[in-house]
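Only one chain is shown below, in structure tokens, and it's the form predicted on its own.
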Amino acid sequence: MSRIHDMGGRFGTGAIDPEDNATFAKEWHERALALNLACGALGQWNIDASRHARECLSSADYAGFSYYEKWLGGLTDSLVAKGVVTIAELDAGRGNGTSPLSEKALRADKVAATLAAGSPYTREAAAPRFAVGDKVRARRPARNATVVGGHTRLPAYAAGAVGEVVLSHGAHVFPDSNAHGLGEAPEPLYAVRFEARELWGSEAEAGDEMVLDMWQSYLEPA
């Protein structure tokens, strides 16, 4: 990843608060994340999409906005590029006719259903490269093999980093396609624990680690 959002292991953005445990700090915050799931429903992008969308903020919005408002920013700009609104729509603050999507709008008595049935992302694919206790070294660079500035679940901290295979999940879409509209090209996906100090070096704690879960191609032999 290149954009700003990859910040795993950044110097100057502070320490985590482990006592903030609030899901909603704030009555707007319900409404955007009610708001980002209704949307969604309209079938007019998929979850990858929408990360990506937030992750396409600028770089000064990124760094300015709070959790909810990269959140609605990200959903701005994808209804916008889906001709679901238009600009003069959102500057007026209010929509100019029915919209040909209305019949796919989720009602409150569906939204219970809707949630609870979810959306599985396990799919078939070809049988995994790799196993349980095997190391592998993570793709250099973290980015898109596919798209020029694409959206990637491979952190930039993980870059180049060997570790050990502890699960495989089975087959899952793979993101880097889905977002762009490549198709699910689904992949076999692990998860792959690595000593800390193999990712941020000897400012890291020894004997710390993470686990992180990676896409078959963002992995090699190590």
Given for the second form:
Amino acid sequence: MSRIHDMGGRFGTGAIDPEDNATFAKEWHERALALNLACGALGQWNIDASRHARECLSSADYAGFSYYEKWLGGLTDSLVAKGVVTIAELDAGRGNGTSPLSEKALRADKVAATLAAGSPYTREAAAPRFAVGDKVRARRPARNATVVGGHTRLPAYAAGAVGEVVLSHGAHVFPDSNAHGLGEAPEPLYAVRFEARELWGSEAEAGDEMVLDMWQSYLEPA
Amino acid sequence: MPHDHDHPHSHLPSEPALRVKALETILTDKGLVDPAALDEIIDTYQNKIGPKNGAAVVAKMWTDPAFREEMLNDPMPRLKDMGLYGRQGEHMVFVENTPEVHNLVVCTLCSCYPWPLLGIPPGWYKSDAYRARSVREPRKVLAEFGVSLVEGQKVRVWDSTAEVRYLVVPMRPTGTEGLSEEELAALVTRDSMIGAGLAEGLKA
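Output block for the form predicted in complex with the partner chain, input the form predicted on its own:
In what comes next, the whole complex appears, and the chain from above leads the way.
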């Protein structure tokens, strides 16, 4: 679903501060990132579900929260939704007893190996429908075709636009399914190039281009 | 449907520093988080992984044509051998700047970024303004970063929507023919590998 997180070309019209270089501007930022990674190791959700949790923050929270507050908000909501932490524990500020998931907790001596192992998203799937050079149209509207209000990685600004396949990435886990616990449902993934003017009209410079990664079901022949 | 009230996170303190502390306490009490593991994660991204990794790859691409071809065609096997693999860098694609094309990378839907090669993204990359504007008015954004384009150069913006991560290979500055790989790597800035900068020495 297209919500406030789907910012391309829309929200955030203010100045960018190129001097805002810090990766962690405050100590709690690094703690927030680390908590997210550590909780990911509990295996209760995948990257798509955690993105969806952040996208489900209320618009007011999403707009008002700083970046890592969004992460914290999404994390807390996911922990409660999965029954890992209770509202009573949040209110008390203390955990009530050891969790049955505690054996999965990421230990310090496993951190390096866990981060280095990565989590590749390529999968086996049926042969791709499109080839490099094919003209394609991005599906419109930009929303999850299966789950009402569901997660998608098709930005609203590209919906309905015609572009050309420039790279074939093989088959990847499909976020629109994986975010909702409906399985990985891998699909061919392509990089699709659009003329900037196809997306933005005459305000764009002629000849400029945008490239987006698009799963096959986001596309139809054009 | 998401709604605008009653999110569990609103049960935590409103001050974010206290919020993260409260959550860590709860999770530690339950045996779900090892504070030493959090320290280790932070140390990794503060001290062990950062843009020097990407800069070394770019410098090698500038000096070693066979390596350059490998990086442009099928980079993952070699990156794995070099220990430059891991979370958020599983599927790298290198895009080269040329006098004809300047590349710029953004993630408008969140903040996807190649951690193993560039570390954790800077504040501006995660800002609403960058996410919103870099796709619609990339030339204005580049001007705000002090990037001057070559006459007639087109701009190609990559919006990272999948797990594929793009890294921009900036143009090698002129007059650097005699430099070693290490000396060249020192010219490759983080911003130049996002496309919001040029390699040092190319700036007017």
